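As a starting point, one isolated chain is supplied in structure tokens, in the form predicted alone.
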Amino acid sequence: MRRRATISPDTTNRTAAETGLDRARKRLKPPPVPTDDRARSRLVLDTMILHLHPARIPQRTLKWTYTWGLGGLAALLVTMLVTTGVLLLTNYTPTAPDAYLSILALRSNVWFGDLLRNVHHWSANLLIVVAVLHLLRVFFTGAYRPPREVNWIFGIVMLLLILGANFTGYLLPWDQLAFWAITVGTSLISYVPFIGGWLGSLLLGGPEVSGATLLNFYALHISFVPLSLFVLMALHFWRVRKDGGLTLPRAAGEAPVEKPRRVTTIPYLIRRETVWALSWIAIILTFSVFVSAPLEGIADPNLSPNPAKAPWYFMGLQELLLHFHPFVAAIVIPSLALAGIISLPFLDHLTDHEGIWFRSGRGRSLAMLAAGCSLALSSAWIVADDLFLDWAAWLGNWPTIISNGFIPLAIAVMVLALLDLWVDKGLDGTLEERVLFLFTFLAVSLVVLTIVGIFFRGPGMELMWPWSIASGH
């Protein structure tokens, strides 16, 4: 009789373990390195791309009308600013009056120096607009809610750093426009309680804007601010991937998609990003060829322009100073606004309408209603306050911080509370609709204040029509 072969349990276990180990080794074994130089370069490029992007993405997130490519455009602008900024450093001296002379030499003696400065200037200004629009896009599509609340806060801090980068760079040409804009902007620091005077002296390098201020701003502009921005950008990109990528776009009333169709990042996403980036580079270069960055006469502390205005992105804040006590306008209102924006994911945390623009069709209507109300009420407040509202005269000997500060602020808060009550009770709005309404109202109010400050304030910061200002009447 033929003896049947037997296998011991130990042999079976060892064979299974070896087989599993072989499979693991095959999975972990790196792909063969290409010997062709072109193929090797392609592999390196693909690896870099896949460090920033997942290998596959939901096809729906490729829709331009959902993200408008704003996040990628912001990253492109930062790259352009770093590149042009490093080149500008080779022809710049951060001392007064040499800083101004450096700009003149750059414009006249350096090949493409004027174009380089124009690209840097307009890219920096465009970055503010793009960052704000990106924040609005994230809000209006509900992409700030858990688990993305940490990235929402990162985004807000990055927006503040972008404003800081523009503000510190604004002084570097050392012309009249920059000198007096920074003088107006830094004067707000003195209203910070307890440490305002010390903080102002630390930033300015003395009691007023001077050569020491220029050196401080230069150091901040090329070191602390960009380094902080780079760190937060890296964290921001990492959190996008950790939180599951972009929110999936949906139409109003459409149910969430459980298993969306996915496509490979290369080439579908990369092709779109490349076209988008090249298009914007062409737009910025073309614009910079025909429109020069502003440059007035050399800074003169003894010759103040009329009116002296802050940089355009702080004109909404300067406009508030005309209607409220400086402490309320420069400290209280911005602090409340910043705290409110940061707390949004914790107030409105439901994800039922995530990925839908304005939450729903009704939400879109409410946002348009809020924009209209804000446009009307904000404009009416500005005109009324300029023409006949005089809280200090009406309230006699009351401290101005109360008569011109907290009382007008209380009235503004009461108006917001009444609007919220109207949406809640009168229009039967949900919590997210109330948040949407108030956010839109306040965002449009800031836009109105900024536009009025830029275009409708003439000599003495009087309210005037733009064509009257242009004609000098």
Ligand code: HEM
Given for the second form:
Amino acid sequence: MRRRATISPDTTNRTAAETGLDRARKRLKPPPVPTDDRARSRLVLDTMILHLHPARIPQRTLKWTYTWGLGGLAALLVTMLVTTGVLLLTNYTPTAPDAYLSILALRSNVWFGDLLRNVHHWSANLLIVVAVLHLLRVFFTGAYRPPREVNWIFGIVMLLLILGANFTGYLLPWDQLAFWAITVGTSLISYVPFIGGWLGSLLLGGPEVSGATLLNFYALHISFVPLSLFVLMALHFWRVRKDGGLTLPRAAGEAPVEKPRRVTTIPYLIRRETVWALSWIAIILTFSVFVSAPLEGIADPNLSPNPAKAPWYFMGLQELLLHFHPFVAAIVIPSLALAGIISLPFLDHLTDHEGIWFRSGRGRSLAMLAAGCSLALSSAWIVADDLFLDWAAWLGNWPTIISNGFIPLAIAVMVLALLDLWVDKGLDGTLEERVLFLFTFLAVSLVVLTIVGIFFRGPGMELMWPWSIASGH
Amino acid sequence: MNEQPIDITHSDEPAVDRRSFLKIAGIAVGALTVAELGGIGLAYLHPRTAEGDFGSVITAGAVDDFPPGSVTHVTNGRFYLTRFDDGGFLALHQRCTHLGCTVPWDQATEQFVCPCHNSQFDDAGSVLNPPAPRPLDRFAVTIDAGMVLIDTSSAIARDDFDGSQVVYA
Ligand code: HEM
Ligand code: FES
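Right, and the form predicted together with this ligand of this protein, after the form predicted alone?
Complete assembly follows, chain above in first position.
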């Protein structure tokens, strides 16, 4: 294996006279010993690369519009986060209220301190976007089906860890933004049945967000979360190789490719990866020079800002909380969603359309249809619920967990079931297409909820136009 | 297993033979180890007692410092002290029962209005407007030698406001 890799295809001169025996003999010969320093360092570098990558890969998988380079970008971002994170540690004090002062000092007194903080901040936020896009790519190309279901599950755990890393990191600057986002976020835990209160105070190290919470989060942020992430990343990459590399992209209607043409990893893959990584490093650095990570006033437990918003990646959840009882919004719906995502490869496990975007031409139209329906229905429902749906008042003598929780949830589930019935019977959809439709519908709903939460919620969480929020301040 | 297991137990031997005894003992010791380490870990992580003022018994002031029909924010104790028109006292945790924001008292409308998701409470902490699922928690109030003492060590959750929660001088 190693030998093949160090020789690129143009240097293997296979003449017609060469017999099978000659080729076997050639293969058994040890690799040529490099004679100068440059060749020696090349060999070391190449063998290092080949610990991660196979020597040769199917040429098709290099197709840019198949992977969009998302997995590699996520790995780059984690590397950048670790590098900048370790550097930030040298200037950070994990105690309240000194944490805030140490960030202020980092920004004003330390050479490139602000830049480093910005790079860490923006890479962390970008990582969430990239990981979610990566998940979507894998879903829409059907690349999660057996034997890749293991990596699908590893991926979901990594996504949760990334959210955990961001959430625990969010508290560290100890400003108003951090304090209240974490207060609201951790209060959700109190709605876990039976053990919620205990679990919450264990995580917070007391009854409210305090210095103890900061230390707990700090410990999680710099040890448990990154370590678990490394282990999972190693497993993830190992599984990609064990599953025989990536799924092979093909056009709709094209038959599965039996013997794909292969090219050597060095230079074909490595060259692309290097260009991609360097471009993103340049983009993130430039962005961080011009746009600073937010930092508000020091945390004040007696004063909640208005509006007190969750971190943007939990805005979808926050929006749900405005419409459902917290137990349903924060516990039931996320658990159902997680269970649904995990069970996807077991529901939809036929590999027929693997490697084809949206499964087929018809699948593409169905996905567009689902996105359109979701856009219309979710935004209509948000507005209706804000303006005139008032379950709690209509069903006044029921506990709010039923009137404002399970009843609207049941209605939402019914709407989904009707849509599914329509795709199944009306449009004569296969199981694969029904899964595609529902997943697309729910994914777009999450995007709608998130966008409404970020841009359309002003003081008092009132629904309003982004421009009137901007002018109100 | 074989069709003909070799019988190493004798009828007069106890029901538990050496092999299964060791197995059971092994499992028991293993479970004990896990329980012990888990217990130690959880006890170690158990919330540290809140430092500073909040969490202890706080002296809010003399009874006469609080005029009837007033609501006073005692920030180091994280509570509001309501004195009703009839002179009774009620201490309310400042933490919104929805998701934990601090609720400011609005004197003009005589309401607590949560800035986070717009829950509203009256001066007794009762919910005027959801999403808050229950009234503001209260702290135990005692009056000793003309001083109002509030025990902030544990917030008392309640489903409704009733007169028994009010303390008189
Ligand atoms: C695994 C991916 C990681 C993510 C997603 C992540 C995310 C975050 C976020 C969102 C913040 C808040 C920054 C801000 O808003 O100012 C933060 C801060 C911080 N992180 Fe990370 N982080 C990661 C890894 C690491 C690692 C590996 C370390 C160190 C070993 C580290 C050390 C720090 C430190 C010291 C801060 C505080 C500095 C500040 O708040 O500006 N992080 N992180
Ligand atoms: S935290 Fe007060 S209304 Fe949500």
